[in-house]
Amino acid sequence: MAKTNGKPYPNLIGGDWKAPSDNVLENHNPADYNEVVGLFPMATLDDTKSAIDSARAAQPAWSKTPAPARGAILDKASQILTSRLDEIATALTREEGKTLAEAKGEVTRARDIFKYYAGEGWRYSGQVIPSSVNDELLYTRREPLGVVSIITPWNFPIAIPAWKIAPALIYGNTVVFKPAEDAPHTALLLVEALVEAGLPAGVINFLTGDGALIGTEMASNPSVNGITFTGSHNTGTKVYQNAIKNMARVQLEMGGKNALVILKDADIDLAVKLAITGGFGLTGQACTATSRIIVEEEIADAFVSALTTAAKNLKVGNGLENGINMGPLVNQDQLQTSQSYMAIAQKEGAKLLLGGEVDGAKGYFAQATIFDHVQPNMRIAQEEIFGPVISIIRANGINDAIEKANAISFGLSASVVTNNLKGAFAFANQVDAGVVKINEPTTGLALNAPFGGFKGSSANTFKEQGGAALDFYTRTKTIYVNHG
């Protein structure tokens, strides 16, 4: 298989850019696997330890930098992202595969996250508490956690790093950052923006390479005070086990099997739109993607017919081309996993309505896939596929629908489509998910609102994003002052 030559890119350790040696990570374009997007260093164990040591050495001075001054650097970085939006979005599409419109939306979100946390430099504070003692001042202050390891996935290669890195930095922490092997270039562009904005040496360190080697050290090194991870449940469990040995703080987001519940009074056109957006947008490669649709039996046939027609009209192809609705999966393994569930589901008795691999393509393309008459205990209804695959489960009434929505080990995102206020709030109050939506897709998040799941979707510890990030990235000190 002929390959185009890829440009070599460096790691960043203690302010020094370290170019790759002979042992490199090849980053390929999922829309054309012959194209090598770039060559990245395979960081060693010594590299990882050096990065952690650099973060530790830089942390005292960074934590003493006034928070508004730290915020000014984040604000400058957001301006750099704005000036390079088209360039970064194109790079994102080339290495991850989502459409250019989706990529631009993600880069814009990263920019806005940096702007939001830049303002936190002026906002966050401790608390003065009424004292029961005369002549005593009782108050709290927020202090940085210390060194934070950040491990991110490939599906949102700039937004997820942004919503972890920005709060870590604004609250005075230093960072060791490892992106996924399938999307290091976009992550590097984010780091470059921070360096150009004036971030001091050692405050952020960037490593690429083998996740098992680097990630294990980042989670288990005793100089690391906190680990924030987004990825699979199996890997997240290992991260937790390694971190707890040092009593390090842990924040995990580990996927979902999200349900869109459609009640019999729902607007079918709206329901179809939300299903297409949540299930096939981003090629289904989102932790909040709609992978299960639970629809009341009275309208199931009409909904299924309309959804299948809409899905057939989706244009699959290279996300850099005009008119494309759905890009490729990120790599061969993801494509094979997605396609393997077609055989699994049919063997279990589900009815395949639409789906299959795109023949003759040079990339990892698959059609939008829909199964009907799926039972809640089938593997296709229980296991995270992370691809454009929707399972339709039929329900008899709202109580049955909620019960089936909750019949999984995950609890990240869920949505209901209804015009009935009573039904909407019954769903919102009873569904076992950390994010609940009414007449909106399961995907899409407000950057200033807490994000995190229940059950196997998280460590059930700390939420991400918005003001909730303060709880993870800082520790509280209580101070008593007797001034009598």
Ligand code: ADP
Second form
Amino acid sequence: MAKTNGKPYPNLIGGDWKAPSDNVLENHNPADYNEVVGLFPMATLDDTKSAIDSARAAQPAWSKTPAPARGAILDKASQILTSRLDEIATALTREEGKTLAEAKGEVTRARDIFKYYAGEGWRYSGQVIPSSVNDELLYTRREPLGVVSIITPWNFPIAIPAWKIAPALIYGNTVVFKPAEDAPHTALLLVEALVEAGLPAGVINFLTGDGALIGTEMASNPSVNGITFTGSHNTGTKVYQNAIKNMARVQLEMGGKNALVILKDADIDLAVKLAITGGFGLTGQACTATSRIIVEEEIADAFVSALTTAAKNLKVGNGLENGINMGPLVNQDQLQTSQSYMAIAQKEGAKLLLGGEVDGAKGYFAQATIFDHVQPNMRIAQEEIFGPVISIIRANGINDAIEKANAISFGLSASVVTNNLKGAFAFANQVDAGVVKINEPTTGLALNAPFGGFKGSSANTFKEQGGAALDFYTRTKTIYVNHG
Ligand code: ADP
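Now show me the form predicted in complex with the ligand; what you just gave was the form predicted alone.
Below is the entire complex, every chain and molecule, led by the chain shown above.
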């Protein structure tokens, strides 16, 4: 959609690109907060209800559309994303801050997700079960849930919506989608691609504005059958409490405090590379980001020195410029959060090795920051920061390292760096995290494998992504046919 020349972008309700109300949300560039990226409507409660009603009305026809035909629309959307990759990636960097290379990677991921689920339209099925009586066909059928509310955060403004919207649609659900206040433009470009690909009116509805107002209705409206949410623990808990009143199905992804564990036999260069990618990539604003590094004492000094040297070379700046390794934080709140944890860590007695400063003069920039000699019970080692701040915790032996890795309330992702097969598998089997990596960064996911956390990182209900999405986005009906 072309730039709106100071006029707000629209929402999409029941197939109408709706003229917004007078109230608008100003979306700013976090690398230069004087730049307004766009104005977005503050959808009202009535708008939200009519979006849900539209999704409800469109659902029977959409679910009767043959799944391969639904898939053809997703495939077309994937092609549209390919043709607009540069435009969408630039919009993404401009409103969220990550580097253009990271943004291109994310749009490519969204494109691939739509392609993957387009193919699901030809594949997914129920089961035929052996019958215990003669002349009986016993089988299951996967039916759509109905209307699904999709509430997403700002940190992956196209990949997360893609991995929720694509499976919702392919399995026959209709959608009400609300992106985060800080990244509505990328979301709008995704919805536009779907509409252009031929999605019928009402199948996807798109609302922007006040998360609490719209999100509460999206979670508690009795016409909604499923709610999928990625965001903070506090908000996720509210979503669950609202949804449970209607016994709606819920899927929550709510952050982490992910550990990279480095055993004494590790390749130090590899460990440094993984720490930089997981800790400072995406400015630390990933739920799978490395925020704790647990390293065996024998190699701790050597590792810490190599990591500090490498991190010093990271160039912080506007993600649209060449040669930038780390973009800004997304907003003032995130900048303040990182800043306050930098202060808390020093008060708690952690040793600052690098960084520790923020620069909010023009954009929301924070330095790559490393603390050493962090104790597992310090706040800096327990609470999610969502910024470029790494805590180093020293361990004595693998058992101590695993125990320290598990000593948190989250359980999203964890990685071990080692050349020792025994140590690798001990870690994989004993670490309390839904995603485990060996010699890979805590960040980065395969789009065709299940994703989801343990403990406080999720609602511990359904996984996302790949084939696992079928379980959340469909209900199973069991059918007995006596043909004797
Ligand atoms: P973050 O700290 O990452 O911004 P939030 O949990 O506040 O995380 O936001 C994640 C998503 O939840 C956003 O789309 C936001 O608008 C939405 N949201 C905020 N408040 C509520 C609420 N009370 N109910 C449902 N969704 C909400």
